[in-house]
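A single chain comes next, written as structure tokens; it is the form predicted on its own.
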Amino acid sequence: MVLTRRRFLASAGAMAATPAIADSAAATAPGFPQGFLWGASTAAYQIEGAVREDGRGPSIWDTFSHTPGAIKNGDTGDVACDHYHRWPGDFDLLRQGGFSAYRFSVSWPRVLPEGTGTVNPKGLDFYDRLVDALLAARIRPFLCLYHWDLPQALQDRGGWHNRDIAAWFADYAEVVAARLGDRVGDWAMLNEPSVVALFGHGLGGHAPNLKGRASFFLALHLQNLAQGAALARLRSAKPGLRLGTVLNLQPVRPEADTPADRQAAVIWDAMWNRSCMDPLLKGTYPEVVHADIEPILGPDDLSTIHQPIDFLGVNYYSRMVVKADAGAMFGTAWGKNAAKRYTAMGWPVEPRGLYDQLAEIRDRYGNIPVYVTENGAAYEDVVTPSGKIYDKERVDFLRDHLAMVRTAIAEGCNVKGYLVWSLLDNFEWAFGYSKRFGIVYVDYPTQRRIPKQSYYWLGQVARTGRLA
């Protein structure tokens, strides 16, 4: 069985489901503050397609998706949502929906087909057009430099196992910023480095499908190092940019209240959450991972990684429950959950976990500005004979999570915006096109877009600043 981030979350689960809006503060908190940003997120490989057009080089996901048996139904990102050609209509959906922000990623191999060296001008031209169109529509662009599509040419040179990648990534960041930094103010370095490390380099199931404990820690550390190098480079080359990164954060709970399970939760929390946050925000790794990190830690690595940031992007889908398992790679295994609601991915619906995570950032990490950069759910969407899609379960999911965001803000959490995952149904990594996260339905054979009930509901929230 291919283990992916999605299956992992389904098996990781959570302790207990939070009722729809169980916290009394959620029901009584005021509306969202003036200036709160509302938007949607996407990723280049998941929507763009056009993988062989205008000089784009191959990425590790092109290679992996064409590997027999790697992706459900043999799907690839070759066409995806054809956003490369259909972006004007997709941006009309953003504008008509009342959204004020859009997070997208730049395809590294579209800009630098070999990962380093010669720049592909047509690749930068494409993102030029996107940025100009967003600004013309008064939509604030949030640019993410890396959302998993490493150039295959760099993987052939070791990828996230080669320390030179820190300089390669900083060079790439500077190339993109030199072209777009006059118009894009918000820059995220990475998307979910823990996912890249675990499923791409630890357990396997994502590109480049490497495995092993040492492989996991090396990929995680070198992503942290590359992130720090890029932050420093952009801070120097383009003063005034708002710089940050995007982490997939999930509160971890022990399955049982036993010393062994409590320690398993500490270990997994350190690996999944704190090995990304602590080096960046505190300049140190959690103590429980020192034995794995110290052999690969260079003398100046922590000072390079520990950079000031202007915002943190938080992706949240569910909590995690773990138990001790001495025979497992990391000494932990996924525990049982008691959730009452699940998405089509089999993930437990746990809005309270988002509140818990935001409160922890407030209390433990200095209450830095936060954007919820991904939150959403897959459900079995059905197009009715009248051509409409009534996705009430997704509306309920969004309402309940936004209620927790509103409560967190009322209790002093420095949350500046919410960007749903995702604007469009898209290529869902190892699940191909079998799972739909979009608030806009994509009929893949025709590429027709159909806004769902959740699109109209979230748009109304964005316009009014209040939950309907």
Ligand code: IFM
The other form holds:
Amino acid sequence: MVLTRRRFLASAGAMAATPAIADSAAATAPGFPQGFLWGASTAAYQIEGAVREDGRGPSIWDTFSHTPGAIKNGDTGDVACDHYHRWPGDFDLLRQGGFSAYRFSVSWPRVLPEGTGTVNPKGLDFYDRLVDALLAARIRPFLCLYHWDLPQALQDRGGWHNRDIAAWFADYAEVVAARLGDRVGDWAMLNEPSVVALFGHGLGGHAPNLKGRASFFLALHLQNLAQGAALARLRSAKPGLRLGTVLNLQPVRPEADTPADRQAAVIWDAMWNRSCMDPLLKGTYPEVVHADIEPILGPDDLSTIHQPIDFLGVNYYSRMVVKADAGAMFGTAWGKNAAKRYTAMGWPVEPRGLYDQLAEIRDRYGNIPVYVTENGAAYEDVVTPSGKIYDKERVDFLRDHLAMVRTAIAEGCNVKGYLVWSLLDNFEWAFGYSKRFGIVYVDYPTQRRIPKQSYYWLGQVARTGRLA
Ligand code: IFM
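Just the form predicted on its own so far, so send over the form predicted in complex with the ligand.
Shown next: the complete complex, the earlier chain at its head.
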């Protein structure tokens, strides 16, 4: 069985938990609290382009995307949305849309072309300009230090398999904070470490395309370690910053109510969700992964990883269903789901899973402040002859998920903001440009931006605090 990321996420979905909240919008619930942040998220390699400009070094995604057959249609991030040159117009769209927050990522190889050592001043200058422009537009910048574009030079030294990466990452974090920490308040360390571990190092399909069970666990653990090292470094070097990280979280269900499938769900939940949350928030790894983690656990690792954070970023797309498969790498396989709606990625539409996830953070992880830092959907957008995009399915998707956020808040979940994925259509990793997640359409040959119906709809929600 070929396990692609698409197949993987498409396995989400059967078996709703309690019937009290249906998997659709509860349109009559109250509005969002005052001060709730509304925004959009992006990532450097997915939008910037300009990969050889102003001293940027190569990243693992440059290498991977130029590998024949790696990316659909042979696409690369070389130009992407040309955001490196077009950011003023993109920020106008944010501002005009009524958004108050923007999450972007800093490209590590733009700042440190070799990953460590000599800083590239032009790389920092670029992000300096972005931050100033965001603040001038009264948009709160959320900066993410790592959204998958590891410097190739560090991959050549072992990347996420070399324990030195904890120090490399903390050094890089400090370099960026020294320049931007006077103006950026919200700092996320990593984006979706379990995706990096699984698709970059376990099953393959993402850069650096490594495979194997031990490879997966080492990459996961060293991301946790690097995250802890960077949190500690920033906490002491720049007190006062709000520090956090971003996890992709997906409630996991067994396909069948059998002991074997239930155990498969426990294993998968441990690998995918809890091996990121527990060491960070509780200082332990889940028991079912101990045999894999113990051989690679240094004596002080857990205390390095277990750091206080000011917020958790939650990326939510769907739930997951798994079943037992003794022959598979992790003893689990994707189960069948029974969702009624699917996105163009083949992912089930399951707003209720977002509610469940937020409630779990409230109940099991101390109700720390949460931002939904990604939520959104790819659909087959059609530009009408008059140049409009009526993406009703995306509007429905957003409305149904936001209704769940609103209900979660009403029930005491500490959710502070919602940032849609994504501002722009962009380079969707192994899918290249074939999947469009933006609320703004990008016509790649001309780089023309066309706001979709979802952009106007979400902007109105942002301005009024109420679901239209
Ligand atoms: O495009 C990605 C993003 O980079 C990380 N989270 C999921 C999105 C959609 O697949």
